[in-house]
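The chain that follows stands alone, in the form predicted on its own, written as structure tokens.
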Amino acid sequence: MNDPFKIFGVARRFDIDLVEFAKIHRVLSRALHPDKYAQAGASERRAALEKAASVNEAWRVLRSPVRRAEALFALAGVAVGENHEPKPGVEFLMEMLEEREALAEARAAKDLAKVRALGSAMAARLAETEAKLASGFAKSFAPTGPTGPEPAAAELAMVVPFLGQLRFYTRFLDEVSLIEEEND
């Protein structure tokens, strides 16, 4: 896996300033724009195109909290994904089921105020989970010397369940956005 943080020339962190990263992306994209290499040789054009593709993929990873967390885990050698993460607890799953049912009912009733209220509550839960991930990654990737951060496996293992929660919250909020678009 390419290191999206290295491509952007920044430290590995979960809590990033997306505005700053957007600026870095624009600068890198301009520098690698195909028009700048129109007179270059074929190999140089191809190399610039590959670098531009890497920059764009790194930007897609970094701007998504889920993909950013997955990248940090992967860079630390921690396998994540459906087959590697602990299953969410029954209580959490029941809670999410109830929230989804409430959302489906609000959607069916075309109660946009209720949809938005459910979305706001879920956005707050998402923000809490992102803060927990940021804290866990900060502890895990804390600088340990001149060679930089060395992830602490024990800290990372405690953070993995938050990634699953983040996925649930993100999907819920995506559905809220879809309902809002349908009703605007």
The other form holds:
Amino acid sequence: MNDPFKIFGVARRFDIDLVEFAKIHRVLSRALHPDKYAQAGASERRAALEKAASVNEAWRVLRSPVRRAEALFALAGVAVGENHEPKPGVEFLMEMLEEREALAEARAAKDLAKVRALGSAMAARLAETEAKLASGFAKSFAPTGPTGPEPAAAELAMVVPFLGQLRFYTRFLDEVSLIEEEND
Amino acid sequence: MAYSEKVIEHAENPRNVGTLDKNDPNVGTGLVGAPACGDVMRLQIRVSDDGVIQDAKFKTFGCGSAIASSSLATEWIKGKKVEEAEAIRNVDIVNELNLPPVKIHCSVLAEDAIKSAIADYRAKQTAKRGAAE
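Having seen the form predicted on its own, the form predicted together with the partner chain:
In what comes next, the whole complex appears, and the chain from above leads the way.
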């Protein structure tokens, strides 16, 4: 995987300032714009195009908390994704199912206030989980952090369940946005 | 990504959506989730005294393939003996629905849901026998 943080020229961390990163993306994209290479040779033009594509891909990863976390785990050598993550506990699943059912009911009843309330409660949980991930990654990627990559990876592996939670919460919030759109 | 016709058919007309009384000792409830995608699936069975699955219901919050996999699973296990239902493998679901490789985890989820419902049913039956003694 290309290191999206390297492409953006910034240190690896989870809690990023999206406004600042959007600015970096704009600056990088502008510098690589095909118009700037109109007079350049074919190979130079192609290189700029490829670089622009990798900048866009890096931004796509960085702007999404789930993809950003996945990238940081991969960079730290911690396997995530299908078959690599622990199964969520029954209690957590029960809660998620109940929340999804409540959301489906609010949607059917066209109760937009309820939809929004469920959404903001879930957004608060998402923020909590993001904070846990941020502190986990901060320890692992700290310049003066644990000695060598191996202990850091072991420590980071304990944070993996939070990535799963992040996906469940994100799914829920995507659903909330969808309902808000259809009621606009 | 294109869904197969069977997936679309099940996703648009899911069979056996609903709930069974989870406090009924003859009802087993399976609850599973995929951390890699954030899908949640609940599958319930009601088993007769001679070990036949009389009814099955599910509720899935997830993609079309996850809904289709659980819908198909409930269709298949109804009328089967618990042991027969337990023998259903995710590949059977993959083949029936023509699931692409990226959606195989949806069928795994459905298989896990069946197993988890059966495990819950058995635990309840054991508890019931224990209470009767």
